[in-house]
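First comes one chain, alone, set out as structure tokens in the form predicted on its own.
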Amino acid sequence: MDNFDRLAVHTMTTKPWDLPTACAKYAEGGLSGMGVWRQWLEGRSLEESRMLLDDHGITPASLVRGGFFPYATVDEKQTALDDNFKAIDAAAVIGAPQVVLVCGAKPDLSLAESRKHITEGIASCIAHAKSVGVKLAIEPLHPMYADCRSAVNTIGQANDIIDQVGDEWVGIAADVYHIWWDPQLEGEIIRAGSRIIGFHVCDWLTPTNDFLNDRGIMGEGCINIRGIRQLVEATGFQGWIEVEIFSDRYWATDQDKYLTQIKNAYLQHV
């Protein structure tokens, strides 16, 4: 029997669908989980978005994204904090248990300085996150994004940050696209333990034609997705398995057929 009890699909994965359409299509396809990107909340109140999700029996697995903490000026620092507080509040209203943090980087700062800003920024968000019951999930990004998207590139670096700020309200979103290459992966997942609060899947195509928007459906590429899932679940993780695919190729196809492909790949390769 098909079992999609833990399958969540990100709204970015089916980018052509707006939130009402995604809710309807996911529910029609037997799915009950969704990773909600903040852009999909625009154009209606947060309460209306919550009603859309509830009416279709959709549970938000996460809200994407917060972060982008490194700054050049005091004003930039405050703007980033304000935006993260806004994301945390939005997650609370729609019922998402966590905000995924793409931590940010600035090419004119050293990586060490960016990581310092990230650690300070996350620490500054913890009290607010706790007050509304929303966790912060650090998502390490592949090092090809270390120039301007994230100076946190490994589970180990995320663990180091959490060692400093505490893990009651801060965890890790482990995305196979970003971490599969890491020779220290197994040891750092073990070290993370219950800090793993999110698990994202897609695949790495060979060749990859675009490092942002050419991800594959699970099973199309070279990532040992099932092996990484086993490592993550050995920590006790039993949360949503979130499909997050950026793909110009798939966004241009029939999204109903694409969603069916995702479901089949989930059963076969995840």
Given for the second form:
Number of protein chains: 2
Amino acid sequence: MDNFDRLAVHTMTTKPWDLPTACAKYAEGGLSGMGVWRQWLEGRSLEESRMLLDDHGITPASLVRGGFFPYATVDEKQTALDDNFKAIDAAAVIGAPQVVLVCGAKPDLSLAESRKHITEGIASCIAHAKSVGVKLAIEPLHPMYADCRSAVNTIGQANDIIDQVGDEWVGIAADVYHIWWDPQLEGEIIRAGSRIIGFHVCDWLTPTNDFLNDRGIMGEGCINIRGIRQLVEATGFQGWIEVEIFSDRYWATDQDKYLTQIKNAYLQHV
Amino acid sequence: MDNFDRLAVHTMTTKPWDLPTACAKYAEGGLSGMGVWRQWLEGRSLEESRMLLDDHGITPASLVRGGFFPYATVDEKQTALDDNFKAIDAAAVIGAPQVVLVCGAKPDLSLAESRKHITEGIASCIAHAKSVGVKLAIEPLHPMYADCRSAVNTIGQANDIIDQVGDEWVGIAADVYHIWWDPQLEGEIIRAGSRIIGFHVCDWLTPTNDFLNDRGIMGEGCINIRGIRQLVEATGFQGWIEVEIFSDRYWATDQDKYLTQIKNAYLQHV
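Let's see the other form, the form predicted together with a further copy of the same chain, since the form predicted on its own is already up.
Let's see the whole complex now, leading with the same chain.
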């Protein structure tokens, strides 16, 4: 029997669909989970967005995304914190249990400095996250994004940060696209244990033609998704499996057929 | 005083120039080192290539490249070994002290399998390398190449391989482009110690528009080249500093001016 109980799809995966359309289509497809990107909340109140989700029986797995902590000026530091507080609040209103953190990096800052800003930034968000009951999920990003998207590039680094800030309100979103290559993956997932609070899937294409928007559907590429899922679930993780695919190629196709492809790939390759 | 005593330029950096032209231009520019790519040896005997280098006072810092050990069939395994033996022989004839290994990966193989093939492949080349007095330099490649170019993506992995195969004839080529993001870089360079036998420089551009051919000249990007050089030289390394830039953009420009830019960047940013 086809079981989609744990399947969540990110709104960014079906980018051409706005929130009302995505809610209707996911529900029609028998799905009950969604990774909600913040842009999809624009144009209506947060309460209305929550109602939309509720009315379709859709549960938000995560709100994407907070982070981007590294700063050049004190103003930038404050702007980043304000934005993260806003994301945390939004997650609370729509009922998302976690905000995914793309931690940030700046090419003009040293990696050491970016990493220090990130750890401090996350620490500064914890009290607020706790106050509204929303967790922060550090998503390590592939090292090819270390210049301007995230200076946190391995599960090991996320573990190091959490060692410093505590793990009551901070966990890890493990996205196979970012971590599949890591020779220390197994050990660091074991070390993370119950810190793993998110699991994102897609695939790595050979060749990959674009740094951002050329991901594959699960099974199209070289990632051992099932193997990584086993590692993650061996920690006790039984949460949502979130499909997060950025793809100019798929965004240009019929999104109904694409959602069917995703469901089939989930059953076959995840 | 401008000192280019340790500066070597890879023939691939000035791709439009064939070997005779590169020899003449590098010598004219006051350079005495060259990273020789194997394609540049085609069309004449190895002895003639060596004479060309000698006549211009150019010393080959390295021969690029061997490796690509992972295989699907026994035939492929043998072909890879034969090719590596051939590269080692060519290095010996032209007087290059090392063959740079791009270790290889195959999207259809698991990373564990590719890594096993690589370790075994390197081990199988050592006796031959020793017999002609040429070292093998493992070049860890950026994780964005883990699907089809190299399953060895960190200095740490190179160290692990060398722990297994021995370090008399196997060392590491540290290329800043591939390793700059690594949170364990400092510790693994210290661990490598005298295993570091090659140091390659260029820069990481933001944004980078192509997975292969959009590298920057030193100083144009975000890599802390001088910091990594200090780490490498703290191990005792005093060998060639090899400029290896793949750039469609620069290959389309006047190569004489480009070589001057490289020399200036070397003095200012390396």
